[in-house]
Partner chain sequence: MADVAIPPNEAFANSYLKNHGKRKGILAWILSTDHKRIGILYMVSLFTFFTVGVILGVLMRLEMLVPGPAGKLFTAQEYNALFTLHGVIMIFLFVIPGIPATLGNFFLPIQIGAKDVAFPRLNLLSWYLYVTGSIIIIVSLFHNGLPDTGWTFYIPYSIRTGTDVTMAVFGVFILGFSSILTGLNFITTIHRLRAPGMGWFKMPLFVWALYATAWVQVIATPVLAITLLLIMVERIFSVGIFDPAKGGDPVLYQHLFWIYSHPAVYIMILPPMGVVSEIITTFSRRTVFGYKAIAISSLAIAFIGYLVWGHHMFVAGMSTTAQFVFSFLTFLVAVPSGIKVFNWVATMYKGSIDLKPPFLFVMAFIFLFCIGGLTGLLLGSVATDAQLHATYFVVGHFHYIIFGGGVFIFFGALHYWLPKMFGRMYSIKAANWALAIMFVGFNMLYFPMLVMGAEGMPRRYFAYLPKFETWQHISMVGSWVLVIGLIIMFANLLHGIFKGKVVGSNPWGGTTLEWTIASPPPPPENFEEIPVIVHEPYYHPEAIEVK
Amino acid sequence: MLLPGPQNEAKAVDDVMRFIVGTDLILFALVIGAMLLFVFKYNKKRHPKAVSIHGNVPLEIIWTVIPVLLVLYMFYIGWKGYIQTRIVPKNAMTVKVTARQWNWQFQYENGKQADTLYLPQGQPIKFLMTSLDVIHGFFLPDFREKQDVLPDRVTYLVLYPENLGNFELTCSKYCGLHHALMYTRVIVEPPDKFLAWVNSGVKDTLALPDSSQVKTERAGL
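Could you put down the structure of only this chain, in the form predicted alone?
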């Protein structure tokens, strides 16, 4: 059973997973059932002389068309969830992510830096990510989101943190001796509490705007 994720896009990933697993179980049952049927129905006692079958056009069409339709549908529902991580809303807050062996560093729009990822609830986030050494993987299991972080290249990911909480961020690529220790926390806070934190210790001219000045707009397909 999949635990509910802290954003609606997590449900899209869960739906794809449930559909694929459910389809696999049904096909597995059909194949095993047909195999057992043929073993008992066409055994040597009932059919001492084997009869060759040279083809069945309707059956061949069925077992070609149905798998194609299933794969296309899997692609479609998977694409619907994936595209939400690529469309950047106009009001998205940018967070720069720097990965190195073996830690994460986050920089906010006003210059604030931290090694723990703090996010405001309900605010779309655009992560701009790069690595200082090897390939890392920006993996948020609770959000069902993952993106490669590459040296000498900037990749991006869009996140919609809709539920408050304390979540895990880890590296999904084996990146060296202490790979298992490359993790940190993602803390989703109410907007006012987040603004108090992110604006602390920075100049007033660089302070991020109050949440009342920002309207959350979700990008649609």
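Now that we've seen the form predicted alone, could you pull up the form predicted together with its partner chain?
The next block holds one chain only.
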């Protein structure tokens, strides 16, 4: 059910997912198991005389407190997993994303424009996204990331592509007639191949930021 993730953050999200799905399965088995057991054991043929138990305060406290602790822990790991995807590394390369009905356009720091998203491997990317018409959704299923793209506002998303490959980019927020076709590819290439592509046909040349001193900070928008 889970996809192999091409980046660190995806693994963090997957960990959260695994924990919650695992807990879910246990709880589900307990509840459904108990129900089936009772239905079998206390069927009126086997158990003709019912016993009216009005409640059991200690038991009720236990099954209130344990779920509370469990969901608080889920909230905590979920939040921790999420907030680290919102931290923008200082050496992130900015890519401007413009969405319109019904295509994506990407602009690199040197002015290079494209409608397929080429990215260098191992380089943190910060997307600054805006829409020209209605709300769109910037969705990278393989990277477990998603952010709505709003008209007249800039939203951001951070990506750290670790593995080479060819991934999907789709629109997740319904945007009209060809919403389903608002679809393109993310192509992660080795840095030198990427640089050759990004510097072809434009005046300015783009060099990747120095990644020797990686410090992190919140996105300054």
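The structure displayed is predicted, hence computed values, not measured ones. Numbering follows the first chain given and starts at 1. Take the two forms, superpose them, and find the largest set of C-alpha atoms that agree within 1.5 Å; that set is the rigid core.
Hinge angle between these two forms, smaller rigid part versus larger, from C-alpha superposition: 11 degrees.
In the core-superposed comparison between these two forms, the CA atom of residue 44 travels 6.2 Å. Note on residue 34: its Cα is shifted 3.1 Å between these two forms, core used for superposition.
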